[in-house]
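Take a look at this single chain in structure tokens; it is the form predicted alone.
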Amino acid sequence: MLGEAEPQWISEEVKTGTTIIAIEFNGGVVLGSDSRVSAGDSVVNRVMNKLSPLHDKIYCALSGSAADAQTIAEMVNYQLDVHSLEIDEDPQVRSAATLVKNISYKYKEELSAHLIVAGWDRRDGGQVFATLGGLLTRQPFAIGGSGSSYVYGFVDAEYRRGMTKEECQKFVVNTLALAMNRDGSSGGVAYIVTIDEHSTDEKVILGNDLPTFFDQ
């Protein structure tokens, strides 16, 4: 009827969730994410790969609105391809992160997304950048998404400078497994990407193969 207030669920913001992580090691980076896409209490996609390539040795981990994050990744991927042709060499990781930061800030009122950018280049080796809301900061590791709030204590306790590639891969898998167990908006399978000078390796770990902990 006229004059009646609209139901509360119509005006409520749809809550989304995820867990993403990236970490540097000497000579490269490891990125990881869960695969669950949620809208409120509903799971709308169980196996979305949230690790999106921006260039051959540069990836980003997506969180926030899936559509918004994918749009930013596609825009940066196109701009990096053009930039690479102009300079006739592979782009720097910082250049990719700066593009993400600029787009995130320019459209901060329209888009809801947080991307972690990580990769390897000849100038600075493995690098991880956080780009939240126009921020650009290089970090030895970065985590994001709703699941990150459950694992800050774990990553602070377990992270050590100078970890090997294998130790970083284990660190990422354990972090994702804990977050996916605690956070109802994170789950599915774990996607892992390892990037160094020689290769870019993608891996999928099924939920049944993730490590378990004492309360499971």
Second form
Amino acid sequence: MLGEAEPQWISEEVKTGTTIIAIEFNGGVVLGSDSRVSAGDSVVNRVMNKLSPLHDKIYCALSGSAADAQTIAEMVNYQLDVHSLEIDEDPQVRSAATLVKNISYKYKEELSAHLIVAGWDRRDGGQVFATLGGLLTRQPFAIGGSGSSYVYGFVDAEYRRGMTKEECQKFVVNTLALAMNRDGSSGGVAYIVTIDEHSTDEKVILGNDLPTFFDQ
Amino acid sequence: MSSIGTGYDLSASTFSPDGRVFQVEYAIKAVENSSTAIGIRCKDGVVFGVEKLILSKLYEEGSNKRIFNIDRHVGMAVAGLLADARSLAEVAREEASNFRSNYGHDIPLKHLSDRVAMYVHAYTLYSAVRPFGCSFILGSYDKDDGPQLYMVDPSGISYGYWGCAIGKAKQAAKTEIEKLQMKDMTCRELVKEVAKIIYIVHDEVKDKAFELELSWVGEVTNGRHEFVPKDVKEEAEKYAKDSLEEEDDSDEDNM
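Swap state to the form predicted together with the partner chain from the form predicted alone:
Entire complex below, previous chain first.
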């Protein structure tokens, strides 16, 4: 029929609209993400885990174009596997972040993805690196994705140095819940990954278990 | 173990009937003709000492150095064909630089040593090229992994060491090194002992003048590989010369 537009999910690029966050505590890191994948106004996956392992104790949080972000994560996962065999020890978080940064920077015109890299290594403990646009910077915490705009005020006001692991986990869950409430491209469930010297712990918090605020 | 490998020694791509690659063994002999270099690892760093023979009084002092900087935190002391060694130093520098570019931190010494050793080994496989005629000692210091020392020889094997010597007086130097309690010494103490060992193994009769090259990397230099400062070097050389005179004196007394 003339004038009939095709559904958005056919033509629109699949984006992980997203809210992602990572925060460092003394002895490890906590990463968090939402689970919504959108193609225009359609939600094509409501339960996607955007926290992707790069190595046993190094994870990255994906945002932007789903395909670009996943591909970068897979490439770096492979490169870190080879690298850790060559140097015969666990890779540093900085190495993982540098590998991500090198791809993001070299192909910055073609790619549209931002990965936050966070993990634990024996040299420097818990570390969070932002790689937006191909830069590389270590930060006490980092937020990203379309939902992050709505929570900059919250994280700036609520962040304190020296938070414990449990306080960091609460901080992450609260931030995600607020962003998922306001950002149309973020929602679903919250995935939380906690990494420290002894373990890497993955958790899911279902929609109705997320913290509620004044309007609920 | 010296023997002539007539017929089986023309190229590195040939084994002899008793399973040897003669070209590689000849390359090792080239190293044994060169003057001595030693590297010793102590509690808080690594010290290199090289006996640099001066063939002519017309040479400018300090030219043709045999200790190289490979990245900020790694030093390399060489023995054998100096031109081969220089080209390997460039290879090592590129490896270290590429590693830093790809992974964002200093290259671990074992990894660098493995990579350069693999490169050296490649030249022992083909008849179109000859093996490298040099051995070298790599050293570094890192606050998490401590001091590290590796040696690579023309066959392409790398070994980790507490103390090692290459060149013509390597046996004599090894004997002297074994007398030291290096694990309990600091770099400042070790510098003097390294100078002393080079002076001891130097053959006054066969080789006349020599210049001592000393370098270190450790806590004392904050992990940077540097040539030993002039005053420390002078103190070390004085200690070395005095120790030798003492030994000479005591020899006379025994008569």
